[in-house]
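Only one chain is given next, in structure tokens, and it is the form predicted on its own.
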Amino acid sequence: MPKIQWQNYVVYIFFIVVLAFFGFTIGDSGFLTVTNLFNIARTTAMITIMAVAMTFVISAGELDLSVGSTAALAALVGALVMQAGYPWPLAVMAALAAGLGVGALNGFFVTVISIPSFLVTLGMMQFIRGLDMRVTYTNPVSISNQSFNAIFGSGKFYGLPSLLIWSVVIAGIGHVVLKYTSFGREILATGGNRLAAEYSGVKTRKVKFAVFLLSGAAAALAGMLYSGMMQTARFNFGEGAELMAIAAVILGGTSLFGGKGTILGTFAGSLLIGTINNGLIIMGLDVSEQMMVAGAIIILAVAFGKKPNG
């Protein structure tokens, strides 16, 4: 009988424990209401979508620290296109083009120039954030198009928030692609052992370039969801989102060194982070206390999920 590797399920265990803890302690404060649970799903949707793409990037043995600033850039580009009087579908295409452009630049520097992705995307994060500030001189850009706001933010479909639907659909697609397609297998092979993958016929440079494109596109979609939810675009959208996305990925069981990835775990990791933040706010903790407690819980979860040597 095969031995059960409980470390593979630690994110689900912690999620249930955290949910039960908050349910018992602040259940009478509205934590377990449908409205609040939907609120958790809504506020974590952007991180979830970026984390799904980050799972592909990390599984391929790379890292993308530019997703937060790219999300803000896409939000601003889309909002400016709509403000200029163009229809919202064109704004969506422009926003996606901005995200794909950043992803292509990251992929080029990593795969062609051979600069480590940590350094490339760290520099890109700073550059794009500065560009975000420069585009509108830090002024917000309001979005009055109700169709855009409904689809990408405040709307509901059959009683479900559109943000929840977006995150579930993207996570579902990501799960199928990573686990059941040849592209997903090539990503895992590239991250697990690049040389062995190349000897097997995998074009690892193309695979890595593709995951950076996916990351840029996902960041653009997250940016549109930020702006649709807030009905405005701001230069500071996505600040710290890259670290939250990476935390969700690692919490979910994806190896930071590549070769192993799980979208379902990433989705659970994102919900775990969102649940912790929501519960701490309802408990009345100030920002500094929230950061300390949330950080401690994440460290514990990762520590428990680490497989013992040997």
Partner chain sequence: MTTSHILEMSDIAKSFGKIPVLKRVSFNLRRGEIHALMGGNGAGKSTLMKILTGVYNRDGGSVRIEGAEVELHDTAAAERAGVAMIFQEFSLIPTLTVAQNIFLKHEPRLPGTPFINNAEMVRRSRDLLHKLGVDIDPEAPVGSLSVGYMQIVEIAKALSKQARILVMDEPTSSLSEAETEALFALVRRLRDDGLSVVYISHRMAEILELCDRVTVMRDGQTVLTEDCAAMSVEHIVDAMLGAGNTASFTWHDRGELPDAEPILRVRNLKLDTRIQDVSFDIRPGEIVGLAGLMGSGRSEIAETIFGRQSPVSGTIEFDGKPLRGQADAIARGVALVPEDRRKMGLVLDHSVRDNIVLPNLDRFSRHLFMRDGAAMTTVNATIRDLGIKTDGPEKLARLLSGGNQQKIVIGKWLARNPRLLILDEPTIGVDVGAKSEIVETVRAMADRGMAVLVISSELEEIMAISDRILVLHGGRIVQQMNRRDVATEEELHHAIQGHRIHASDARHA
Given for the second form:
Amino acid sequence: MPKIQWQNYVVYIFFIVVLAFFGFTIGDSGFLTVTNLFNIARTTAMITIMAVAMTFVISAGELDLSVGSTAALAALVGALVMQAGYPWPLAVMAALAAGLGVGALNGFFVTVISIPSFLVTLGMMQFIRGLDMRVTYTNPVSISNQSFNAIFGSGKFYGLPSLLIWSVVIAGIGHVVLKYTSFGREILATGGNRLAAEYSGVKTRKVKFAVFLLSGAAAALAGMLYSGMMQTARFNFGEGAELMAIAAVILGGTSLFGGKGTILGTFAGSLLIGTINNGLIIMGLDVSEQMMVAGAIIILAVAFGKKPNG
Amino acid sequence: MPKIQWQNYVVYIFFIVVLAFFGFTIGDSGFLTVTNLFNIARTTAMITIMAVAMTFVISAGELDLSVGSTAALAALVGALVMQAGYPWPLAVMAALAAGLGVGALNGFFVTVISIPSFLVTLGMMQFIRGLDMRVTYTNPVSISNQSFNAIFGSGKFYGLPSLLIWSVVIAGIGHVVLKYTSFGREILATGGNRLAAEYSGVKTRKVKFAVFLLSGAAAALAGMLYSGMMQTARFNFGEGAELMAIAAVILGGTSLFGGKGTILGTFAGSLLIGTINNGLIIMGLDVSEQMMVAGAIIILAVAFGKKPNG
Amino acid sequence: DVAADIKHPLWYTEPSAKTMELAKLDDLSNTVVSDGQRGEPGFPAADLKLTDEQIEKVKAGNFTVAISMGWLGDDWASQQLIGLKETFEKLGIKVVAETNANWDDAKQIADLEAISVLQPDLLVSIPLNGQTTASAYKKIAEAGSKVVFIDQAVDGMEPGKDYAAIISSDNLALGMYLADALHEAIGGEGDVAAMYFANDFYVTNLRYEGFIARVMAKYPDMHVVVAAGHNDPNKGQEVAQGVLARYPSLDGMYASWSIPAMGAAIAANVAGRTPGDFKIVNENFDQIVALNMAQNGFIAGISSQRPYDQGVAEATIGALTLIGEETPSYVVVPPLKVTRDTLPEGYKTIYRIDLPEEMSGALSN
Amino acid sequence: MTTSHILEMSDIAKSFGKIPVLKRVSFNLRRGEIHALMGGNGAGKSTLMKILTGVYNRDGGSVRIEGAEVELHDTAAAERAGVAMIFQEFSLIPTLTVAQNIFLKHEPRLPGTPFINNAEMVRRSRDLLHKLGVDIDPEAPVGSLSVGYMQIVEIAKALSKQARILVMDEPTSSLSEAETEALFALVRRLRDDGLSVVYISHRMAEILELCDRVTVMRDGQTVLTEDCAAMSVEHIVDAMLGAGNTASFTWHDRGELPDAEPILRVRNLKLDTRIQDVSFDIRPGEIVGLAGLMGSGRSEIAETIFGRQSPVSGTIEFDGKPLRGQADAIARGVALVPEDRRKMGLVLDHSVRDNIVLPNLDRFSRHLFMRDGAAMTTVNATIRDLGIKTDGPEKLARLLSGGNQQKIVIGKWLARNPRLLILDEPTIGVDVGAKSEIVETVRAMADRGMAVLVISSELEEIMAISDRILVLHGGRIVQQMNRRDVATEEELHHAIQGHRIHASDARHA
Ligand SMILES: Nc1ncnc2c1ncn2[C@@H]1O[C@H](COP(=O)(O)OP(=O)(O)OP(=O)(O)O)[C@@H](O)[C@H]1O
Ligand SMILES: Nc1ncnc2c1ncn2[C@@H]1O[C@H](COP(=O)(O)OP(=O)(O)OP(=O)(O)O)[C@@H](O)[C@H]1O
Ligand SMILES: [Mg+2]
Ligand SMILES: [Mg+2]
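I would like to compare: after the form predicted on its own, may I see the structure of the form predicted together with its partner chain?
Whole complex next, starting from this chain.
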């Protein structure tokens, strides 16, 4: 057995250090209240969910920049279906279909036409955002269905916010799939060395297609959570979310070059970012200070986990 | 001699096709006027310059997401130096120093601490943007020095807009360096296979450090051009520019995985994006339509250049 | 119809009959054109006052306030913040948090949730969107913080009950003044363009509507031949370039916000237009456009908001509501039309200091 | 020590982490000699030489060149000291062209400028490659070449540096006889001009033919240095593997196979490139060798059977039914050990375990979930059976020595119990001990009915393993013969060049 390297756990360590730091300095300003900790989990839920799927995508050696705009699309589609009077489960299906559709398009261009995913999904990000604006002429669509809003937004189950439950469940499933199923192994092999995986019988094209589908579905779910949380869908949901999700993934210890991925790290990475943002506001830092500190922490968190010249 | 593959020239072909398309459809609506064509070159100059340096960075197997915020920093620093009454060459030096400083920091974290550049520069992007806000408390700084504004902004030399000259000169130098100097070879070798490059005596650490310095300097120049063009420096210059620059690079045919780069392709890629944006505005498309068409064209331009299953 | 055949923004709706009626008035200076979101009439900000006892009572309360902004980086936001903070300082109200959502609704919600933890006595905030952020505001209000809205309220909250007031510019009037300024600048007739902010955003939507309504009602000889959107102020120049390439003989343009307006000025310069034959108006009175106007540049008129006054009004309303006073629920800060001739007074009104030397020098040239 | 030693390495020590790889190794090299460095996989040969070329920094000991102590902090320092190396795992950049690779870091300049003279670089590269007896396009990207050609480019690159000491780490592992001959001729010529060469190889036959002296390493120590004249192959093998470890890399007749229907039937195969019209059969239990020149298209035939390429025309039947692509091939029991282990064989950044499990995912998962316990049993068995030298199943494949990496690639397919095993250059970089183990394993599995197709550029290997040999030339199978009818490597060598062997009758018409 290889020696356990604490460097692999740096994101968890940092998360705990940051929590402890805020706990001591601003614990009595409300940082440590259950509500606030739940708040952190709630507001990071969408990023977490997109980041879980992004971990799959990145592990397979690809990237998906279209998740933010896809989330908005799914949110709008779902809201419109409900506004048209259909029951919410139908809206959920429609939203998921929209996400899967975008995922399938991405997958098609990446695997069949062999375009680098960075470019495909960058183009798709723009295209879908344009579509988002078009769908409702940039008008927000409010969602009055209270079941939907409870399940996907502000509801609580057994005292736990539904958004927290969603992110834990998705991260849990993601963890099991990546770590304990043959699909997970195939993803990692595909990202580690595509040709070698091919020669070993892994259908890397299908694997890549599948991760884009998953990413589309996760984006759709995130979109529904945005809209459930805000009880409204709007075209600009998820702007910049793609970079946040990627940052969470890499902060968690997944290699940007594929072949290595950890969902738990991603979860911790996402929570770390959310905690920093939340804590700095409570500390009373202004926006520019918040940005500087958050940026510095991201770099330092990883620097800390590296041996020099490693 | 290897057979010439037209697929390698797809960005040029597409550029010409797009030009021709707009020429025929909206040529008499002002698209084909010299002023307008110059406009395209002028407004893409900053992206072009950042993309030229980004080609170096990507060829060396890294990424620099901090260029946009660095451009704003350099613009602000330069403008403040001039506002304080110093002569403009000093402002230029100060701006460049700011860019080089950021580049050196990026290079340090990537090469000495060995943090993935995506993460370093993502953190740096936030950190510097926070700093940008801090420097002038988000207030714009206007630049009244007309020499500066002419050289870096709206001036003309021999009838050519100075911004056009800047981008051509930088692209020209970049092309020669990447293609005809051993530094260029070392960059490509580093990105192509870092270990093999090390075995061959390439000091890959130094090479990577150098490309980040170059990228910082290019971002600083771009920042001065932004501020010269707008006769003002503002904290949010270059927001999203990093993705545009990367898109130009990849559209031009440079591999995102390093080891292969073409500056001329990058130049064409940047002009292609600029031309599409300009043409769609003149066609009278609204923002949502522009985004959809531009997104689709980016994907199709590359799809077109690919053999199926290639 | 003057502007009926152009391609309007996606979110555009026809001006109401009442708006069209008011748009016909020659003098708007004594009229509040925009109604509150709940249909209530506007209360002039200048009439807000705190008595000495009230001030003492506020000071004794040791109140805290959080400010949640939607964006930063222009003089509007800066002046607004200065007005707020100076007034709070005077009243002994402590600012415990200040956030910037940077145009992102989700970020604003996260900001508000972090703020809610601090349980400030007062929240002053501009909601980016009246629907998406509604529940976050409601939660803060329910937790006991008083809420003062900048520019617009969110859905489902009632004035006087869930929030104290909205303090806003008269945005329809702002748009109408823009039409007036442009009409005056181009000499009464000609072709003009409208460059709008393409995203659905309550206040800019109203300004566009006011502009169009005024043109339709009063200026049949001023033709709006094209409307083009930008979704990022830094892209204003690019959009203006395209518009000028397509319509090289335009006489003027309304450009939403100062950065796009300056972009348009540079585009016009590059296109070979001169301030003599092309005029730009906008609704942000900041240093850059003011200087350009002083220098006889392309900027020919500004329909200015009064962000500092608005900030003071917001803080004042906040103070009143903290000590349990009744407040008007819709407070309006009237716009101010500024041209080159009225620049020194306008500057003094908005910024409370004399025109900077650079501008006054340029004016006397 | 006399000054006739151009290089003296004394008491060199090196550990990776806590694991010592070199334990006070001493090695010296005379001016103008070719010195063989031998040793089993993982003995530390490459590591020792990488210390000489500045890739690794030593933990202890000293290095003297021309009597003077040198510090070799990095590869540039080693180059300045006159050392060049042909790396076992190549120092080539796949995205650069052949010429760009050869002249990396010492490109010819346009006179009086800092700019590269590309035309001159291409011209000189072409000359160099000609000297090595191959016709490779200097402007082709290296990534598009087959391993054999890459190896030649690697050699050309080292030669272009005009060093005083040349280290060749398994330079011929992918070369066939003709190129090997050309290389030897060139190396001898250089030696005669005063170059000193360290030559690492697992091809026993070459050593005594080429080298003047030999040093043998075992487990991070030198166990013997002798003049070659005084040595025999057996002697060297003994020293490498330790006494009592007999490695027999010799053929033995497995006798007539029972008549059975062929399991693989290839008819009139025509491919995009060289292959014109190829037909042959393989029966269960039979080991068939496929011999041919470098670039003759052997690998392409293998890939086509495995379903990675589709033929222009012709049929491939397995078990009486045509093969439909790679998935079908794998499902029906075809396995391919590809020729380039780094590119196609291994996920280098994954563990030994994950690499072995990869082609067996279907066997070790139930309802999508992995059964890691069951997998582990197989992984351990594979490591044991093939003698893979690793600290454990979790070690990254990248960190294993070349030969041990190769064993993983073979092992991961053997674990599937294939019905047809195609081995493309299976023993590249594998030491004699392991080679004979692999051959034994393959024979044992063939005895149980597995059909085997072996491609190898090493005629010794083809001769040692095959029951039957196919000779590919000019895009056709020009001869088929029983192994027992081929007397010497020499004969086979001639056949590959296109001359007929008359000793045998082709078994199949
Ligand atoms: N970078 C490294 N990190 C950890 N272990 C290493 C590293 N490089 C080599 N080793 C180990 O050092 C030992 C010696 O390796 P080396 O490559 O020198 O063997 P070799 O004699 O060249 O073998 P082969 O004939 O298979 O090429 C092996 O056990 C290998 O696993
Ligand atoms: N002169 C050449 N220059 C560049 N590439 C070549 C040349 N000749 C052949 N190739 C390429 O090298 C490959 C050689 O084919 P293949 O690998 O099937 O042959 P092989 O008989 O297995 O030879 P090798 O020993 O090189 O593996 C082909 O893919 C071909 O495209
Ligand atoms: Mg070795
Ligand atoms: Mg081969």
